[in-house]
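In the form predicted alone, a lone chain appears below as structure tokens.
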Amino acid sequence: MVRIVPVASGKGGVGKTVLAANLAVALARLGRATVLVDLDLGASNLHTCLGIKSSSLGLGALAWRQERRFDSLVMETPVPRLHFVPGDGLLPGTANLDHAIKTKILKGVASLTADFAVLDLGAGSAHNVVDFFLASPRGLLVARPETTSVLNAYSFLKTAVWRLLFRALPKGGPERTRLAEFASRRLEGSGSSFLALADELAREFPAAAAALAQLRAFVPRVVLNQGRSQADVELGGRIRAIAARNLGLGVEYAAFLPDDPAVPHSVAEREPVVLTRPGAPFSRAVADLAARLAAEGPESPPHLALDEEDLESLAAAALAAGDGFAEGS
């Protein structure tokens, strides 16, 4: 069964899509059979960061029914094991999916024959970007360790909670609509969080028990892009904080990714930077993530560090190999 890896971002601006092309890249490189979905829709340009030309068959052509089959939209690339879906940011009206077309392309890639589905989505907090990160308990959120960029991947993590329960909920029933009061109300400082919301719900409703187990189940995974200190690791780490305290949501760190001049060079390159510089630290810091993914079972446990343990030791392999930015680059 595919294992599938959503990429997402509160805003944008911070590295998400470069993330997104160099980790589907590297789990290639591992020897596992990899695709690499571009679902930024209406901004599409995963295509530039693989060094690939646009093409007009894309999941454009399945929002417009130009192409019924989600499968018929994967290409090969030069990367050895990897595959690519383009996105079609040509076609009008392809950010704005319908329910049946979002369903199709969730089914596609849930039927994908591969190792991995990597899925670089778009920046924001809209319910199909929302939708596609929830297409797996522990998706990817990538962040920068800046205060906007802190509070708006918080920001993402709310809206998630509660598309999340309101999705699992019975439609119709009391259960939402308690759960539509409860969002109504400022939550910060209440000292109340959704997940309490949950639990009081599972104990009222028995067809909200259902809802509760996957709010516990969901465990998305922070990755600190272009840090530079010990300032933006204790920064970043407000994140597991805040969705703890307000959300009653576990946050687990999956990588912290020092700032590197070969990013935007690869960029400007259209090349991936753990093709062209592996050794940069940034590439480096890519490869120890995809290797932790590679080597996880589907049914691995989330990592819940009761403190900053696991940003903090991700940090110090990131920032010791920043030293050598200069040979990297």
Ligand SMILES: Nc1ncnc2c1ncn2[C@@H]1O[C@H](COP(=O)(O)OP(=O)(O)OP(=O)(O)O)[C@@H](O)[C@H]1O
Contents of the next structure:
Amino acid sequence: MVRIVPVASGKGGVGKTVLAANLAVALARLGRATVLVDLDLGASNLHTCLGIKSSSLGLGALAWRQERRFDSLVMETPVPRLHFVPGDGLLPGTANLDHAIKTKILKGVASLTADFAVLDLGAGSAHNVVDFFLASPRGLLVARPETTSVLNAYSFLKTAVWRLLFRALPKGGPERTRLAEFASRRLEGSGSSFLALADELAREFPAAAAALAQLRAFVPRVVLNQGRSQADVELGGRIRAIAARNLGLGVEYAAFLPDDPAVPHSVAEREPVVLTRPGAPFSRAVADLAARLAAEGPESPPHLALDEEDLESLAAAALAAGDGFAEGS
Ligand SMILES: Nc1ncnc2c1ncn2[C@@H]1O[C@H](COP(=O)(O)OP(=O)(O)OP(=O)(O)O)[C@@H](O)[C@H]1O
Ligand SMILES: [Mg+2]
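The block above covers the form predicted alone; next, return the form predicted together with this ligand.
What follows is the whole complex; the chain from before opens it.
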């Protein structure tokens, strides 16, 4: 079965597209058949990172009903084992996607014949974006080491947990009413977490047991991009701690990607940096993330093993490898 890797962020412009493109290339280079899907509908620009012209039909063709089958949108790329599904620059955005088309895309992605499907999502916490993120219990959430980006990442996680529970609880049932009451009452940082609520509901209503199980299996992976300093490294751990305390959510701090001038150079050249500059600190960190994803078995349980200590040594290596990018505060 294809492993879906959605790439989201609470705030725009933090490096989702660059990460999605380079991670997909790195997975393909590791021998994994990979499909990269441009789901940033309305603002699609993933093809430019791969140096592909956007002349083929993309997901807009499904929405405009010019094309009925998702799989006929899959195209080859110059990279062996990497395929691509173009998005659409003219649709009025993922947020406004029709429910039937969203379902068709989700089913199409899940039935791809590939090892990985990497989804580049639009920024923010619109329900449609969150629904694509929830296509996997282990999606990647990108943040930059700056206050607004970290706060938006936390908001994204909160919306995702709320949406996951809402979708997993029976339609029209008392469980959903309780969730809505809980969300409106809840004060940040005080009271109980969503996990505590799910626990309580599962004890009271047999139908809520599935929602609790899904919440427990949901362990998103935070990626800090454009990090410059040791203080930046530590932010990832803080997101993790706050998500655990306030939401009852397990979060894996999956990668620290350094700020690297090779990235904008490659973007300007319309080439994936992992191909053109494999030795650059960013490329090495992405290749490392790809290797870790590729090494996980398809059924592997959510693992929280990569703790701050492991991550700090990875980050220290990334920082040490980079000459040419600033050591921040
Ligand atoms: N690690 C990095 N080092 C230096 N520059 C970077 C790094 N990551 C991303 N950038 C730069 O940041 C810019 C934004 O990246 P990108 O387009 O991938 O963000 P995005 O999250 O997809 O944005 P949007 O929300 O608009 O889709 C790019 O021009 C890229 O060159
Ligand atoms: Mg983007």
